[in-house]
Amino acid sequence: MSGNTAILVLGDQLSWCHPALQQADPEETVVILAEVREEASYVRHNRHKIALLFSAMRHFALALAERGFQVEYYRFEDGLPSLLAACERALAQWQCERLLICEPGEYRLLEQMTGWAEVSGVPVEILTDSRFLSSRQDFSDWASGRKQLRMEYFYRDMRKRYGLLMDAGQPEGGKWNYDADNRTGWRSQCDVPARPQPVLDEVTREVIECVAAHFPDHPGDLSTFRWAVTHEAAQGELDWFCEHALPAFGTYQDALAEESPWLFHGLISMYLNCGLLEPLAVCEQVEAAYRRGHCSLSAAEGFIRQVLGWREYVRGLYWHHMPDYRERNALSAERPLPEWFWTGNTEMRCLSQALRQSLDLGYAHHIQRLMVIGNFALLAGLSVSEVCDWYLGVYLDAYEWVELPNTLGMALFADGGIMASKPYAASGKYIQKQGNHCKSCRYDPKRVTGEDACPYNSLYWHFINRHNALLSQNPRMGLILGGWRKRGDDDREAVLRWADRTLERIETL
């Protein structure tokens, strides 16, 4: 039999509301999933993010199979170099009369989908990716007429448009926002809960096993694969979290900590990006453990400020400044990229802790992602389009459309302010406050200068200072200029000397 419409399905659109899935006929559908080598190795990609992929897709084809859809499934070891090969066999072996996709997540991806079907000879349509809750018309016609694009007045119009913790119309308890009281640092205050381990079925250990042996210089421990790879699966991490670790989730979510990478954050975002959760589903199971009185408001909130506003903003700010938007550098940062962010082999505790499990887990959560490894980055003026490259390959949910606004704009504040009102600059202090990893550094927190300061006290000052007419511009510097301008200037050059010392060992930091 064969299909008069091939379906494409990405590895990251695995999901059953997927728009050409949904209206499909699956006697007269053949869905189409590839393993290529383009999209597996154009940025160094974790082989924990590969592995999730590619046992995903694998069970999402036998799901498929089991509704009575026909799939052509290419394994990474048929040696298909492109999604479009992919296509062009499984079209010319089906006979297909058209093929549809879903637009893809990343605008090089898009770029190329729009010339396939003049290379391919059938048609070729790209239909809207329903599965966000905000389209990217929906952004572009918020974004329209507003000077500033910030994340807090987004997220509120999706409060109501979505009724999410709303009573009459206004937020639930009176505010938008609790962030105020999600900041709590960590003191080893309570236990961790201990996360269940899934059974790796077979399907899942062949993966491992060719991961493995075809991306043997990439970063990825994978004897410590833990993810769900199905769509029942990951419903069961996202129970599993609401249950256990949710009450404490805002309360800890800023915390750096020894004992756990995990601490009480819901391991989901790597299934919302990949379609094996639902976002508003996983909204609403939130909200419903606030209403039960599970967990507290600032929980609830927090969580689905993460899920509703910032995921859905991101994706909304990426596509309304592309493709320029990747280019930017407003700080001029080109500093080579450390060789320890491979290894993770520095003193700097927090880092080292932070690097290292980014490479072996592909996990990091957002504070280690903003505040430890992106400030450090920020501080040390590194390359802006290494360090985008070493988080879209590095992270399980990794994928350019939330990657770049959240690396380049976020942490890098490269845009020049398009995402952040300010720059996401801190000095050792900050991390002190929020963990407990400065107990075992060989840097003192409370030192600017000397063999055993901190290394992000005194880049602090010299991005103060070497951004100073750009910071000026921004009210909100002021009273950090100012403290800085008044200090004495043999103390300032004292800070500055020190600095550059360290900016020319960083490799041995």
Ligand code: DLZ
Second form
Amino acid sequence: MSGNTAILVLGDQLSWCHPALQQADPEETVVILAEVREEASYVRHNRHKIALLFSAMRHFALALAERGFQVEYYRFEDGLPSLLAACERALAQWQCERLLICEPGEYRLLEQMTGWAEVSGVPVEILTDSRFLSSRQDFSDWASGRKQLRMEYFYRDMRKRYGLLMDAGQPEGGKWNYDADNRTGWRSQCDVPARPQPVLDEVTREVIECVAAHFPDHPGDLSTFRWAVTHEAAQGELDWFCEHALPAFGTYQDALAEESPWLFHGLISMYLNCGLLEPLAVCEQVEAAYRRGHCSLSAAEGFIRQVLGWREYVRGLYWHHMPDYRERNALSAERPLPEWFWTGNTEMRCLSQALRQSLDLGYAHHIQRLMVIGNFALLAGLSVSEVCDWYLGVYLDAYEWVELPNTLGMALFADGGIMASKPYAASGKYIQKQGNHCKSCRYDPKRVTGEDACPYNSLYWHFINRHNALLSQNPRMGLILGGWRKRGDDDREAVLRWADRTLERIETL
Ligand code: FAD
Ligand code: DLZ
Ligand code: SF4
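Condition change, the form predicted on its own to the form predicted in complex with the ligand:
Below is the entire complex, every chain and molecule, led by the chain shown above.
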């Protein structure tokens, strides 16, 4: 057989909507999938993430073969160093005349790929990733001429464009955004439904063994591997969410719970981001649940805003501002990451829980990522590049297009306000209001100084004080800065001294 076109499918592009697969004639096509060293180790990826991708890739290869495609699959044990090496080997073996690729999700890889035609000796075509609802060009068109690129306006345009939750050209229910209804704190006021555990098949068990053997010093407790690895199983997870968790999703979207790592969240970002689910179909399914009266408008709107709004918006921002976005550090944050970021061994209860589940399972929900871990990193001035690498490695759903704007922009305010209109900085009071961690913590959320004081509190005022000049240009910070300035000198000094002490012993908090 002579497969004269080769298609490289990356580990996060396992979709039938892949632009090259959609137009391919299986008889004339070789599909390359490759587990390679460079992709598996350019950051310290969580072992769950590697296992999820390798198993999903192997299952997708089987599904491609069933549809009549020739598949060239390289396993990690084959020892290939890079995707280019895999393509070169497959191109030679199948004597292909051209290589088709879908644009990757990271600038790093796109840069490499632009040089592949020269090295490989065959034409290489990089196709637009049609799996997103706003292409890079759409976003640039939307952004051009705007002073500020606010998500809310982008989101409204996307609602109109896709006709989601619309009523005769107006937003369903008369409002675009029901966020104000979605901020209830967690006091164990209801049961969290138990999520079914997917059954692991032979392919996944084999992958888990391979990952355990080759990545011994990466985070991730593989004995808790619970992820879907096929389109059908990912759809099953979405169906379960819509049936059992969506009705309470909105109400507890911002809640923090001792007893559950995920509360009523979707747990679908890992599938959307590797191609096992498609964003429009997800939004349509959630809208349908609302239309048949299964959930409130605020739950459906809150969820659709995340997928249709935030997810597309952060991708647009990433490509719009790369490559210099990655270098931004507007608040000059350089403090090394405490060692306990890699173990979860801190006495701060909210943090230890968020860190442990992130490390062990590869998952934390948005408020844990933003207001517990990210907020601590922001207040303590932790190194932007170290924090970003940590997030990129630790989470199952992390690829730079989505991780970087969320971490560098939203959580750390290191882009100086492109992504967020003000820093997401908060004291322990916020964490106490949103959840029930403080009850089991050795620190007291009401105290600002002293051995028992919640570290978030003095660090919060330290942050406000040290960025006073920058923050005073922001009208939304006026009240807080005014309050801080009005406090007596002695009071302010005591708080700042305690914060300095806290930072000095950060490794032992
Ligand atoms: P749900 O709460 O059920 O939300 C539904 C879906 O909306 C998610 O699956 C996701 O696809 C989308 N979504 C929600 N918020 C965002 C957002 N801010 N940006 C993009 N998509 C969003 N998300 C990632 O997919 N990958 C990352 O690497 C990532 N890193 C993050 C880092 C930080 C510091 C922060 C604050 C957020 C990050 N997010 C990231 C966004 C968000 O936290 C996750 O998408 C969400 O927690 C995934 O869990 P879920 O599927 O249960 O989400
Ligand atoms: C994240 C990842 C990992 C761990 N391993 C592979 C791999 O072996 N082969 C592959 O094709 N893709 C992998 N990926 C996903 C890529 O890193 C991803 O395609 C790029 O980061 C662009 O988003
Ligand atoms: Fe977190 Fe502070 Fe509450 Fe402890 S007291 S759980 S550190 S907010």
